[in-house]
Structure formats: C-alpha cells, structure tokens
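The chain below stands alone and is given as structure tokens, in the form predicted on its own.
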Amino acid sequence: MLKLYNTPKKQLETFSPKTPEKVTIYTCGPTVYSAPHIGNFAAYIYWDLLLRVLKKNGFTPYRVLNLTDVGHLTSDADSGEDKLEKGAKREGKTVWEIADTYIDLFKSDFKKLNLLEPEIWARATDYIEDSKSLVEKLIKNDFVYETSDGLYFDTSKFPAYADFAHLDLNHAKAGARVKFSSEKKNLSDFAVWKFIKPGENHTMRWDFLGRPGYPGWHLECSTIIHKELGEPIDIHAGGIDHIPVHHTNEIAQTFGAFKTPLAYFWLHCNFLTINGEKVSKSLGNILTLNDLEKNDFSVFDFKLWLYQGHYRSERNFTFSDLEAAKNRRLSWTNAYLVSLQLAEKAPRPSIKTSEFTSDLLSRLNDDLNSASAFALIDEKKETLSAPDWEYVEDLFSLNLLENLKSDSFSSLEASLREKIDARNSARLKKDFKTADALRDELLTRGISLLDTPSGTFWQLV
C-alpha cells in the first residue's frame, strides 16, 4: 500500500486517487533561459520513481509537466527582468531562440536519463487566451486589484493563504518575500498579470484589458492544471522552494478563481549542494549531465548516487561520492551478468512476483524510500534472478547493461566467447600458463572472469 509524505498536513498518508486508471499528476517544470544542471534535474529524477512506483501498484499516471518561457522575473517574485529577456541578451538571440534551444536541451537530458515523458509538455506561452481568462474570472470574483505595473491578487480575500506554507504574514517585514510596493494592498499580495510600460523591452507581449503585458509567473500553472487535467488533481510535486510562494500562490489563484483546492497531494524534494555550496552561476559550480560525461561518469551513476538518498532530505553531491556510486553500480551490473548467464544454463523461469520484489516494492511504498531499496539490492544482490533484476530496472531504469550490445551472454563477440572457453579447457587441462594469458588478455579487453562452483561467468571491470 503506497503512502506518501502530504506536506500540507505533514504526515504520511495512504495514497488513493480520484480515478485509479487516471492518476492526475503534475510536475512543476523548467524555466528555460540557459542549461539545465544536475540540481535541476535531481526533482524530475525523483518523480520518476514516483511514476514508475505508481505503475508497479496498479495506477495509471497522466502526468503535464509545464515549461516555463514567460514571466519568471529573475527575483522569483514580482519584479526584475524575465529570465527569458535575461538568457536572450546574454545570447544575442530572440526571447523566442533562447525558449526553443533550452527547452530542446532539457528533453534530450530527460530522454538521456530515460526519464519517463509526461503525457503533455505544457509550454506557458501556449496557454496565453487560457491564462487570461483565468484572470478575467479572478477579476469578476473580486480577487485582484490594479495598480501601475499590474494586476494584483489581493491575498487579504483568501483567508488560508498562509496556511500552506505556515506563515506569518502578521510579523512579515517589507521585502523579505514579495519586494515591497507602495501601491499592493498588502505584502503577500502577487502578480497575476503584469503591464509594459511604455519604452519597456520585454519582446513577449499580448493585449489584454486595452494594453500590452504578460502573465505572471505563478498563473501558467493553475491555468494548465484547469486546462489539461481540472482541479483538484491527485498529486503536485516540485521543490520546498516552491511551498512558500510559488504553489501557496497557485493554491490561492485556483481557489480564487474555481472556488476549489488545487491538489489532494503534494510532495517536494529537497536541495541539492555541490560540496556544500548552494549550486549557483556566481560560484561557478554548475554541473550539467554533459560535464559529468566529460569527466567519465555516466549519467546513471549519478541517477544512482542521487537514489541513495531520500528525495526529502538535502544531498550534497562530490565527485568522490558519485566515484562510490559508479563502483556500487558495477557491482550490480555485474550480479545481473552472472544472473543472465545462470539462465542461459537452465530454461528461464517465469516472471513471478518473487520475495524480493514484493519486499523491494513495499520499501518504496513507503514514501518513496529509495536509500532502502538499495540496501535490499545490496543485501540479495547475489542471489537475484535475472527477473528480479528487470524488475529493479523497471523501478529505478539505471540502465546497467549500457555498455553491453544486449542483455544476455550472446552480447559476447564470438571471439570473446572461444577465449573464455579456451582459457576453461587449459585450465581443466591444468596448463595455467595458458589459462592466465587468455585471462589477462580478456582483462585488457574489460572482461573479468569468476569462477564458481556453478561455473565460470563473465563480469565487466
């Protein structure tokens, strides 16, 4: 039975959908002005599993996950420049060049984590008639005010505002959230539509109410879920920066605008440090999934690394630690070499539920406990079938055999095969001279060799 940690409430709680064939998920997406790093990537890694874990317990997920290319002001809040403008002078190029080169750049690292695709890419600019009659329903509602620079959503109207995120708006000092502005009714009060001002350069801009702007950061993604999946969904997972203004201000807008919650579920994975440093430009600590390449790591060790941990707690991530991860990741690979060869010397069994799968599945019941999983993995690695270990693969997709042209011990080039079987017969003949010579020139090709008293198999070095 699925239980997932509800961070509204605080606790762990049984997991049940609306509709179990129609899981309503939503995934809180990029802001595409420049390349994704390995921070970024640490959230949709984990809801990943959360997908896969949904799967393996009968559900059907229908996932929208949005790409932010409009409205997300470089101070998160309601004023600087949009990150797009940002990302297009650094550039030299268009608003609309930087949004399609970055958004191409993270769905080709999605693909290459073999992340699962969500059923809708929702990109915001796509839904901007949407959004503005989100604001017009805001507006008839009597939830947002106008002041120079925009319209306002008056967060005094939504009494739970602060209950979401826990907080006190009584003792909130100007500026520490929302920059302060004279003309908003109160501090918490957010941008649901902002207007250029004339001689303004922001390049994206549509009419509305009788002059040029563009929606607020926080509105695409309530206009999305009314549009593409209708409120309140299953589950919405993003990062614990998001809690304290980005979803508490979808909460409000929804509610303000369909008098109904936003999501049964929500789930938020924590920060991801860099040698125990916030990941930032500034430092010059940005690692993207290219770079762990150039420094001979695939992107599944550092899938695996990141899976060691909870997606609720802070990793922070070193290249010694990510060194382990590979090596615990060989093992593995390794085991289910021996485990493919095992079934290769008897007919191949059923694929049953076994012990080790219902045990592996309920640890991830419990709240997506990934670190224990893979403590059950360590602890039976020798023993796993060759269907136990597709079933880890489904789960967690760290694409152990990669280096392999298939998945069993005829991925073997026929060379290859005659020197294992050569070195096999010198040394039943016990000519050890030329045993150990075809096994040091197997080594110089990545092959190792172990020898059991169920036979001789082959592992990777």
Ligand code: AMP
Contents of the next structure:
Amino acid sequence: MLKLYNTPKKQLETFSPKTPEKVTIYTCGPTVYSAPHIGNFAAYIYWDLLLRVLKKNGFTPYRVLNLTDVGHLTSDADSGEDKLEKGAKREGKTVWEIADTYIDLFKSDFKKLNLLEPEIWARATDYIEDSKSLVEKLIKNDFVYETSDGLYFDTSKFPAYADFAHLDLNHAKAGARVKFSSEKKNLSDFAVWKFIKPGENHTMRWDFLGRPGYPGWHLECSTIIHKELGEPIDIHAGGIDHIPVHHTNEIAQTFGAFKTPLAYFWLHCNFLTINGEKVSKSLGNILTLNDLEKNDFSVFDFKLWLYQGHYRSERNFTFSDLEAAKNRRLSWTNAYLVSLQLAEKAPRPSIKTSEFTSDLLSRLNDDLNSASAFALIDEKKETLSAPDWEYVEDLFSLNLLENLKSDSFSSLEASLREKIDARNSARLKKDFKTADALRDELLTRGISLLDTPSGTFWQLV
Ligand code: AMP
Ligand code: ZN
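Starting from the form predicted on its own, produce the coordinates for the form predicted in complex with the ligand.
To see the whole picture, the full complex is given below, headed by that same chain.
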C-alpha cells in the first residue's frame, strides 16, 4: 500500500487512483533560459523514483512535463524581465534559439541520468491558442480584470485562494502595504496575460483581444493539464518554492475556468542547497552535471547521494559527501558483480519477488523513504541475488554496472576469465611469483580479486 504526503492536507495518505492503468501526473518543468543545474535535477530525480515506485505497485503512470519558454518573469510578482528575453540578450541569440538550446540540453541531461521520459514533453509556446481560450473562460466567468499592463486574476473571487498554502493574506497585505502600489486590486492577484506596450522589446508575442501580448507564467500549467490530462489529475509535483505562488495560482485559474480542483495529490520536494543556500540560477551558485563529471564523478553518484536523503528534506551538497556516495555505489557494484558471477557458476531460476524485494518496496511505499531502502540494501548486500540487484536498478536506476561498459573494461573482458584461471592454477602449483604477477596486472587494469570459500570473484577497484 503506497502512502504519499499530500501537501494541502499536510499528512500521509494512501494513494489509490481511480484508473490504475493511467495514473495522470504533471511535474512542473524548467524555465529554459540557461543551463539546468543539479537543483533542478534533484526535483526530477525524486519524481523519477515516484514513477518507478508507482510502476512496482502495478500502476501505469502517464506523465506530462512542461518546458517554460515564455512568460516567466525574473520576479514572481509579475514584474521584471521575461527570463527568455534576458537569456537572449546575454548570449546575443534570439529567444527561440535560447529556448531550443536549453531544451536540448535539458533533455540530454535528463537522458544521461536515465530518467523515465515523460509521455508528453509540453512546450508552453505550443499551447498559446489553448492558453487564450482558458483566459476567455476566466473572463466569461468574471475572474479577470484589466490593468494597463495585463489581465489579472482577481483572487478575492476565489474564497479558497489561501487554503492550499495556508496563506495569511491579511498579514501579507499589511507587511507589503508600502510596496503595494500597482493597479492590482489585491496583493495576491496575478497576471494571466501580459500586454506588450508600444516600443516594448518582447520578441515572443501573440495577438489577443486586439493587441500584442503573451501568457502569464502560471497559465501554461493549467492549460496543459486541461488539454493533455483532464483535471483533476492524480498527482501534481514540484518544488516547495511553488506552494505559495505558482501552484496556488494554478489551482485558482483551474477553478475559475472549469470549477474543478486541479489535483488529488500534491507532492513537493525540498531544496538542494550549497553552503546552506538554495542552488539557483539567480543566486549564481549553480553546478551542472558537467561540473560533476569534470570532477571525476558519475551523474549516478549524484543520484545515489540524493536518494540517501528524503525528498521532503533540504539537502546540502558537498563534494566530500558525494565522494562517500561514490564509494557506497562502488561497494554495491562489487556486491552485484559477485552475485552475477555466482549466478554464472550455478544458474538459478530467476526469482521474481523475494523477501528482500518486498521489504524494499514497502519501505519506499512509506512516502518514498529511499534512505530506509538504502539501509536495507547495505544490510543485505552480501546476500542479494542478481535478480534482487536488478530490482534495485529498476527502482533507483543507479547504473551500477556503468564502469563495465567502458572501453578499457571491454578490452580486458575477453581475457579476464583466462587470466583469473591462470592465476588460480599458478597458485595451486605454488608458483606464487606468476600468481602475484597476474594479480598485479589485473590490479593495474582496475580489477581486484576476492578469494572466498566459494571461489575467486573479480571486482572493481
Ligand atoms: P525552474 O527552472 O527554476 O522553474 O525550476 C524547475 C524545477 O526545479 C522546479 O520544480 C523547481 O522547484 C525545481 N528547483 C529549482 N531549484 C531547485 C533547488 N535548488 N532544489 C530543488 N529543486 C529545485
Ligand atoms: Zn506549474
């Protein structure tokens, strides 16, 4: 029985979708104006575990991931520059080139991490007509008013506005009164459509209601969900930064347009930090997957490091902790290798489920408790069978046999068994000089030998 922590209710709840053969999931995607960083990927690595755990519980996830290529301003309060326009200026490219470049980079990093592809990659600018019709519905239902710079959602017309994030709107208003001088009726009102003023430099523009403009950032998610999934969806996920503004606004828009809730379950991951500060493009403290690789780490070491904690806890990243995760991963690789060599020696029928796999899944069914699942793997690793390790890979996709796919390993592989046999027969003949020379040669090529009562096994150094 899978239990997940549902944000608005602030409690663990049993997850039982209406249609197990199509569990509808939406995970808020990146704004594609610069290189994605390890903080962004933390979110998608957590949601990958969610998808894999759902599958092991017999559900079939159907997931949409959006790519924000318009409308996300540098300030969440509907002011500042469009981030895509900012990226274009920085790099001397068009906004369309910027979007294409960073969508490609995001997708290739996504693939590198071996994350499950969404059923639909939804690019915001492919949904402009749908976005306009959502705004038209909001106008018709009297949720929108006009200011000099756009169409705004009147949050006072949605009485439940504050509920999702447990917002104290009166308090927020009092604190912000000094700054609150725009034409907005309420501090929490937000733009669903922005007008482009004459002379304003905004490349992405569409005619709507007789003038040029572009959609407000929050609009795309309500629009895409309506078009591709149909609300309410089973699970909506994003970072905790989305609770008070972005998700709250998505809920308001969807209610305003369709009179329905947006999602049954809301999952939010906490931040990845460096030196206690949120990793973010605007703070300029980002690391990319490339940076990890340049420092001689695999992106899968990062994944393992992340899963050592829990998606709802803040994680502070350091290279020394990543080093420890790398060692843990190597120890699992080696235990896996021994299980494979044992299976070669004495083939066993593959066991679909074992006590270990059901224990592992039940730990993950407790709100994706990967840290507890990892403790179990460490405890049992010497006794796990090859199918048990496959099950571990199905859930965490840690690419434990990654180094075996390297060129240096494949050139060695053909002669590996012969060398081990030659070394063992030299040992039997008490020709220790030859035996040691062979062992040393293997060591220089990254292979160590493990002599046990059930035979000799090779492992990676
Ligand atoms: P953005 O491109 O900033 O809109 O972010 C895309 C996704 O990554 C959102 O779900 C964010 O909540 C998430 N995200 C961004 N920065 C971090 C971080 N430092 N830690 C965890 N998640 C993050
Ligand atoms: Zn969203």
